[in-house]
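As a starting point, one isolated chain is supplied in structure tokens, in the form predicted alone.
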Amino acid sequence: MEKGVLKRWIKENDGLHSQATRHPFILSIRDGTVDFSSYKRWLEQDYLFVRNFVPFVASVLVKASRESENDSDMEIILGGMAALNDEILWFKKEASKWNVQLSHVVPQHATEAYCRLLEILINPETDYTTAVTAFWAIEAVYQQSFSLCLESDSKTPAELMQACRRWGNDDFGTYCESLRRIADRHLAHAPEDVRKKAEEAFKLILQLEVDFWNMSFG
């Protein structure tokens, strides 16, 4: 059967991959002038994502012990699952940092629909190869913009260095590349109709990450 599915998909949407790990956001906060007001709308609407990708996560794992043949996809995945809880920590402590009042947050049309996206993937109806496949895209996609950030070359503020690290650090990439892993041996004997929705969940959660950027970027 085939295998690197997800290279493929990454080299047929170039662009649209590009415009998710190289949004001028990000690049912004590499060349050192982001506005701080763009990073603290991305840290509430952010948080409020990350809330309901706990669930989502969990949902993985359900999938993954009851449609894997492999023990160490549940060990993978609990892995990343332990860490959110450090993560929803560290977002209220970014937030205290940059006086931003995280109860008081609301919604917006970016994060409302990548969260309706998270809902539908929860659902016991969405199989696991079309899940870890998503949640894989997820994490990629973060590691890949915010270790740009990282580069030697790069202007990064001081005050937001610990928020690239936290996504960008060598540790959370090989991580995500446990999750690739997963998902293209998952891929490569997936019947057609599976594969169609786990590609059509990769194109829309690259545009999906495109359009939280945008709101960020204000």
Ligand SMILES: Cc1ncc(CN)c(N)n1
Second form
Amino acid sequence: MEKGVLKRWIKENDGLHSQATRHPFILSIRDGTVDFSSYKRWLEQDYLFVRNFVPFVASVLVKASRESENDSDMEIILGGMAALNDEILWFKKEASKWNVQLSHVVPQHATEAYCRLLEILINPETDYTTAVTAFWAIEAVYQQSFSLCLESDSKTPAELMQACRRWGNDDFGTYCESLRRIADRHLAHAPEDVRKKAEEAFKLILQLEVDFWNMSFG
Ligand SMILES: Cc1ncc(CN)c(N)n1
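Given the form predicted alone above, what does the protein look like in the form predicted together with the ligand?
Let us now look at the entire complex, which starts with that chain.
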């Protein structure tokens, strides 16, 4: 059985992967030069994204319950869903801390494009292998990005530490590793056309993440 398809894809797409996980917006948080209006723009748009991400994760859970032979897939995905409840509450608190009115936020192009992909992935015609690969990619980009801002030599502003810990902490890293193992296990047995679809979704997600970070600059 082939092992570690996803690590190979990361290597093969190293340039795009680095743009997504070491984006200038994230690096500006890490070196303490971040423009807080960019942070607020990201906060508004990410709240909209996460509201659309919840039904996507629910659809992955449904697919796991129907298509996975391994019970632990469901448990890991369900844990991710539960964490999203907390995440939505965090966005609301963070928005009030920064005087951001979430009810008035208009989605930007990058948010709309990303949510359109989520809609395609929610579709029952999208297979579980592609959906869970996409799920891993979306979570892993945030984990790798925000963990940079927690490194010992980082100068992350104190006001942004909570946000960085949310996705950069070790537990979230372990959770992303679990998702990667699930996706890799299914990819190892997937027919070529499914692998192709999953790889396309992976690459598209990296690009959409870059566009999403770019949007924070306005
Ligand atoms: C755009 C985006 N990508 C990923 C995540 C992590 N769930 C997020 N909150 N927003």
